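Quick heads-up: it's one chain on its own, the form predicted alone, in structure tokens.
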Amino acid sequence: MNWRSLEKLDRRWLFLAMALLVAGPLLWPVGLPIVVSSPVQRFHDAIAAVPDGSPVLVPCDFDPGSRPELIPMMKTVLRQLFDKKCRPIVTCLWPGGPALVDQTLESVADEYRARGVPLESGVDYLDLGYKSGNEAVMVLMGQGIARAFPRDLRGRETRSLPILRDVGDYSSIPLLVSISGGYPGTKEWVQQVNARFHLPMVSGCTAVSAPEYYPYLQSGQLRGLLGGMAGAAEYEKLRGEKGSATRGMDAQSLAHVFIALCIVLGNVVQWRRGTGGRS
């Protein structure tokens, strides 16, 4: 190998190669193998165990900065719930997130309407929107969902909505699915709701925050965990979907391999220079 040519390689070729490795799989998925981990299997099984038709609380606490990781898992969660005719009740405690969360909820509902399933907001699902207060809102919901959110995102009085007729507080809900980008998020739902009201929980979160939640998984306070795009891709595989997380993992994996290769070659070139072994 001509090591001297590597030393003089224009770095713009590296940028071009990286761009192709990222953009290519997003447009034409490679289909790299995905192995489903135990926390993801438990996440899927916990939702599958919810009785059909039940209300399920889905706090979506993130903003557009976490969109690539959390939107794919939120969509797959909603599809699994709608397939079971469960009624997702969505909230958001991040001021920058309600529009994105509602857009995602409606896009999944539109998928079902296009297939002839007449999902109706306020009857089959509900977006309660944003409320400030963080942990105080979580505790207040334990005294009544409608009390904490007198009106939903669209300004309707929540007490009059059919979806909440049999939903009072946390005791009416069999499972909480936290989609979390940070604070407030999964950690606070565990501390304020799971610990106080014993509401079973699962969590989908960003990759950087997942290690913080593994102790909750070990203690049983979380019944399942999706960590970042990898967790979302494993969840898509379990559900038989090939969504944006699966395509994203192709791009991410190839990019990581390319970066590792560049690091190895760079060190070899420097080692040969140091030993005077350049050809």
Given for the second form:
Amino acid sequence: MNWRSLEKLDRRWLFLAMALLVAGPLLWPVGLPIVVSSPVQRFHDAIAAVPDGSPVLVPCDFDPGSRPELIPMMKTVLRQLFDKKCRPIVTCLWPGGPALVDQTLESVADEYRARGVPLESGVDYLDLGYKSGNEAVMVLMGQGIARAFPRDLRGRETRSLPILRDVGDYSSIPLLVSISGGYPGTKEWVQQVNARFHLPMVSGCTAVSAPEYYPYLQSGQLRGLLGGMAGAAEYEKLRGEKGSATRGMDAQSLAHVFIALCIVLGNVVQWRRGTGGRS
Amino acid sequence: MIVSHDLGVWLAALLTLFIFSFLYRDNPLYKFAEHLFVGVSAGYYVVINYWTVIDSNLIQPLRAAFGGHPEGGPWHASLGDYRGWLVLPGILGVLLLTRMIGRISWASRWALAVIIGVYAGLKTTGFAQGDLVAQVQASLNPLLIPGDLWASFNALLFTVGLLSSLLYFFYSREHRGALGWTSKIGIWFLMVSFGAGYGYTVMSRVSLLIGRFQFLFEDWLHLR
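Alright, leaving the form predicted alone aside, put up the form predicted together with its partner chain.
Below is the entire complex, every chain and molecule, led by the chain shown above.
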């Protein structure tokens, strides 16, 4: 084999190969198996353990950059909550997120309305919208959700909304489900809310931030964790859904194998060059 | 093939292709999409920050505080109304802008002192409670778990990994002898952790590509 030609390989061939490996399985799915891991099972079980009808805080701290990983998670979380007649209270601490978060929340609520479940904003679910201040907002919510968010995304006075009638501060909420794209996100909710107010938490996060959150899972500060598209796909499998994360996993797996092969090949080429130089 | 009839979807699809064209080589289409993205983002952030931060947190409460008094005017805010005090953070916010005026730029330090003080306090207590104490507590595990060989092995591996990784970062003595080989074991644990981190990062980036392809195939071209 001519290793020299590999050294000079135009990187655009690699881009093309990657594009084909990602596009192919999206058009013609292979159906590679998805195995549910323990953190995902624990995430699902933590939500399942919430008493039916409870208010659940769902901070969706991301923007369109994390859409492929976090939107599938958010949709499945909302479906699990609505199935239990829980009342999700959605917040967003990222300025780029509120429109996308609200669109997702409404699309899931519309699914239920189409099935004859009369979900009403402000009664069965609530979007509090964006608030600047990062950690300061988290701490302020400890003194009252309505105090930190005097108005919701639609400009309604939150104190007058039926959904918040029995919700004061964190003590009236049994679980926090953080859907996190980075800073501020899961890490800050753990530090400011779980540690101070002892509010149980689970997290769905981008793959790039998942390694940072595993210590929280190991210490019990997080009761469950969804890491990236793989976590979202496993969660969809648990819930019996075939969402965009499940559809993307074939492409994800093939792309990973390709990158691993490129790394091995790159090392072999480097090694050959080294031995060639010595001889 | 029935393609989308939505102008917004067409626009997003074309801009996506413009961005992808950079993978072939730099070109005017890519530059156009890049500049458009930067410009639109900057405009969006300015508008959303004005309406959600300055207007809702400062202007509206101040209006409510001072405008509600029968005699009106800024000097007649009722004493029990905390919203009147928002004048102070308002002034501090304006002081931040003095950075741009050389002679009085020192005045911005007052506002920065408050911001840094508050955030340092919040972050320090949050980190101490959420990371330091909780993580140290979680590290204090029994090495032997009776009746569960796998858990015992796991606890042992965790302890070896934790101690050897910590010793790798101990720089007060030369890494020779016992300290040398322990820190070498620590390097292996660190390499495994970096490898996992790299794998997750790759997954995140590939997910972005998959998301764009799903958009092109499903929302734009309706291929699935």
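Numbering follows the first chain given and starts at 1. Just so we're clear, the structure is a prediction, and the values are computed from it rather than from any experiment. Rigid core (definition): largest C-alpha set, two forms, superposition within 1.5 Å.
In the two-part rigid motion between the two forms, residue 29 and residue 7 are assigned to the same rigid part, each C-alpha being placed with the superposition that fits it better. A two-part rigid motion is described between the two forms, in which the smaller part turns by 22 degrees against the larger. Its Cα shifted by 2.8 Å, residue 255 is compared between the two forms on a rigid core fit.
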